[in-house]
Each structure stands twice: as structure tokens, then as C-alpha cells.
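Here you get one chain, nothing else, as C-alpha cells; it is the form predicted alone.
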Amino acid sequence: MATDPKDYILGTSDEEIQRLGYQHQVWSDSVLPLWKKAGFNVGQEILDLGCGPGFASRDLANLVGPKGKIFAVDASEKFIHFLNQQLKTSAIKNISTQVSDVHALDLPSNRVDGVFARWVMCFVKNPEKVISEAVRVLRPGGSLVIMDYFNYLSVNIFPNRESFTKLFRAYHESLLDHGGTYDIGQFLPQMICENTMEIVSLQPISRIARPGTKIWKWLILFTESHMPKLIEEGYMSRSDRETFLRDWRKASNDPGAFFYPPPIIGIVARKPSP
């Protein structure tokens, strides 16, 4: 959601916006402790970096209240248009939207109290530059919160079948070929330190999901969205898809089956005061 929309591997369709809304619901309880640890609070100005359709932007707007302000920035005109349309019928009046490349923000230095970036760094081609820009716009003492994937290939559905392993490998290889990586989380702390930030907290976010749960549904929504492109680009065949769906249906009816989602790292860092 942070690169040019044509480079965002999952696209910007209406179906993807709906999927992102569901994803936000599923993982929102993991975000709130990070915001609290970062000191995000009433009256602050916070940048939602690579905001997508703005689901987190609206939560942040409620958090900072009418005296605060949220800058919602994304490269996708469609995502920003969606957010603007939602704001027209909303009581929320403290969000400023902007279509902008997250590698080169149209914001002055030392402008915001906080920056939030969720599932952004894995998609961008130059995460070091994005972090540098985030640090630049932060006021001294301001906080950066990042939530992203790492150790992606540990993800799987158990009991394991080859069709499951093949699918997650295809996701991983596809993003690498598009210039991103689902393993970005392992590199982010070093990048942050190189930008003279102080790491406050590194939080592992890990779940296990059983059939019928929200995270189980989250996986199939992601698969329905992304698998056609994997087939189109040659990472999987139609036969692979049919095998996966057959094994998925069996797992969905197996009370002993479970899904281990890709691990996530939650990072809170602070810009030193002079």
C-alpha cells in the first residue's frame, strides 16, 4: 500500500479494499498496545504512513481527538479516494489525506508526534529510505510504530500438506520478485538504529487459528485475492489451485487442524530529543 498502485502486488480493487477492512478488524487488538507504548495520545499529530483505505487512520483520529490531527498518506489515488468518501459521511474531521510517494513525503521536517506504518515496509522497494523519511518528519521525542512480517516461511496449515507449503512459498517468491519481502521485519531494527532512533520495544505478534475463526477466514480472503495473480504470473498452476482448495476444504472440516499465520514484529522506536 506504500508504493505506486501498479506496484502494490495485491492491487487496489474494491474486493481488496473489503479484504483490508476485514484484515484491520482481525489484527486491531495487536495494534492498540503498540500505540499505547509509543505514547500516542489526545491532541497529537500522527502520520499514518502507507495508510491504504484508511481503516487505521480513522482509529487514530478517534484516539487523538478533535484537537489532534492525522495525516493519511498513500500512493494509491483509489485508496485515498475511498477514505475521502468515507470521511464525507463521518463525524471525523481531523484527518488530512494526501496521495504521495512514501519514499519522499510532502511534509516538513520535525512535523508530527508519531508515525505509524503497518504492512508497508514489506512492499516498498527501498525501506531504508521510507524509514529515513519517517524519522525526518518526526519531532524530537516523537515515536515510530511499525508492524510487519518476518520469518515468513514458518507460516503453514497443520497437519501439513505439500499444497499448503507450495502456496506460501509462492507468496514469498512473488513478493521478492516484485521488489519487496515478507521477511522485512528481521532487517527493520537495524535500519531504525542506523537512523539514530532509540528502540523502545520489539514485540513478537504470533497467533494460532482454528477452523471457523476470524484468522482462518482472513487467510482464505487473502488467498482468493492473490492466488489468481500467482497463477497468471506462473508461480502456481491451476492444478496446484485445485489441490490446495481440496486440501483446504478437508482442513476446514478437521477439528484438529490449525493455521499458524506469518509471525509479525511490532516495533516502537523514539527519536531522541536534542
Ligand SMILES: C[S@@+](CC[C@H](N)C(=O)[O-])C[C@H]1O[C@@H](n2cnc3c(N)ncnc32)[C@H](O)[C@@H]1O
Given for the second form:
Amino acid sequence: MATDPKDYILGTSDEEIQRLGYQHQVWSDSVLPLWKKAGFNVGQEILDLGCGPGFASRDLANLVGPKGKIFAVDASEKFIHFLNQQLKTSAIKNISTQVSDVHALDLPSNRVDGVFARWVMCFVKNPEKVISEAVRVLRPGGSLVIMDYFNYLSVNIFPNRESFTKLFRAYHESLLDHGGTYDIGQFLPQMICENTMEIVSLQPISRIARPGTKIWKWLILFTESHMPKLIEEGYMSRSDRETFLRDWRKASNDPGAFFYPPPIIGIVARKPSP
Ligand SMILES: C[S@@+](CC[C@H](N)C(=O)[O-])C[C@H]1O[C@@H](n2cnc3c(N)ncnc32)[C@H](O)[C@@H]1O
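Please show me the structure of the same protein in the form predicted in complex with the named molecule, now that we have looked at it in the form predicted alone.
Everything in the complex follows now, all chains and molecules, and the chain you saw is the first one.
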């Protein structure tokens, strides 16, 4: 069904598209080893589940080459429209886009060689159902790769600032109230095993961000674009925002400061052959 997910908490604005593009650049070197471990390769068909504006879909399309195919599926008409526009002027011709809810995929069973889901499972209302759909469309022997948050509240800045703790608590609570969780990575391995998949590897993806680095900028892009909604919905006040921004400016000028971003779990699992 074609929808723009009004309950997708981060929204689908042009600013969010830009932010997702920047986020893709910052984290893409963590994705490649997972794709390699999963055996994603030339000639394969891979589903990018909850592809957003399709930044990873395009990398996957280059990876599988012209004989392979990418199914790029997202609930947001706006994100899929953006991707379609990009593809019009691109040499990439092997992406098939679809506006669809990932709880009910419009793809045949046992079809694709791989499924990739990055920063999607934390937002969905029924992650068990989404995992079972991903497993259904995978062919036996195919691989599922997931990258998502876990242990979200271990995020911190050093020297420690209360304004950071407050802000990330607000993000955490607001997503819980919207039916998702930034701790989803804690539960996914169990859900995957319950769908008769074999876990190939689980690995933490964590970084340290220092002032002036790309990942430092990624954090402020995220916080600046999403704080207004947190204020509007009562998860934080305007003065919390001012304190956070003041502390952020101080930390940005402190060469000894560092930020520990929310850790991510990288999961590779395989659908057993009969
Ligand atoms: C943070 S974005 C990640 C996009 C992309 N996977 C990436 O790594 O850049 C989360 C995406 O999940 C999509 N999404 C959330 N719930 C969905 C659902 N039930 N069905 C399809 N897409 C969904 C949103 O529309 C959004 O594009």
C-alpha cells in the first residue's frame, strides 16, 4: 500500500534525506565487511528492506553489477520518489523500487539471495513479523544482514554533560512511545533464531567521535534536525535545547572531548538449505 508513514518518527523532509545521505557516508565502511561476510556478490538479487532514499541500494546495485538486481522497498513515497529521480540520470539500471510496508512484502517466497536492513528494525511496530517476512523472501542458503542500535543509553560525552544524557533519554523515550525501540539489537538475534535461521556472526560496531570529525558532525545534524519534534511533543524543553547547544559548542572547542555514539550491532544470518 502506498503511504507516507506519518508515524515514522524521523520524518521524510528534504533535510532528513540530506541527513541520511551524510549518515550513509559516515557509516558505510562498517557495512562492507558485513556484506562480504554474508557473501553478497555479483549477479545476486538483494532486497534493501526499508531502503529510505536508497543510498545503500545504489552501493548494492554496484556490488551485484548489471546481471544482479536490487529490490529497494520503503513505506515512504517521498523517499522512493527521490530514489527514482536519482536513477533517471544514473548509469545504474538494476534497481526495482517499491512503496510498501515491510510487514507485508510484495515479493514471492524463496526469491532473493540477500536481505539488508539498516536502521529500520528499530522503527517498525512488529519486528517479529518483519523478520519472518525477510526470511520468507530469502532463498534457502541466502543471507540476512542487519545493522541497528542496541544498548542505546550507553551513549555519552566526555567530559560528561547532563544535557547529553537528557537529550538521548528523550530520544529513547519518544521512540518507545511511538512503538519502536533503539534497543532493538538486543532482541533481534533471538527473533532471527526463532525463524530457523542460523546466525553467522554478531559484532558490535562502535566508534569514538572527536571534535572536527565526520562522525561529530553527524551527531549534531541528527540532534539539530530532531530536537524541535522532541520539544513539540514534550520530551524536552527549549531551555534543555539551549543548554545542550551551549555544551556542544564548548565540547566542539575542546580537543580532549570525545563522544561515544549509540552502539550498533551488525548481524549476519543464513537461511539453512533443506
Ligand atoms: C533511518 S531510515 C534508514 C534508511 C536506510 N535503510 C538507510 O540505511 O539509510 C528508516 C527507514 O525505515 C522506513 N520504514 C520505517 N517503518 C517502515 C515500514 N513499516 N515499512 C517500510 N519502511 C519503513 C522509513 O520510511 C525510513 O526510510
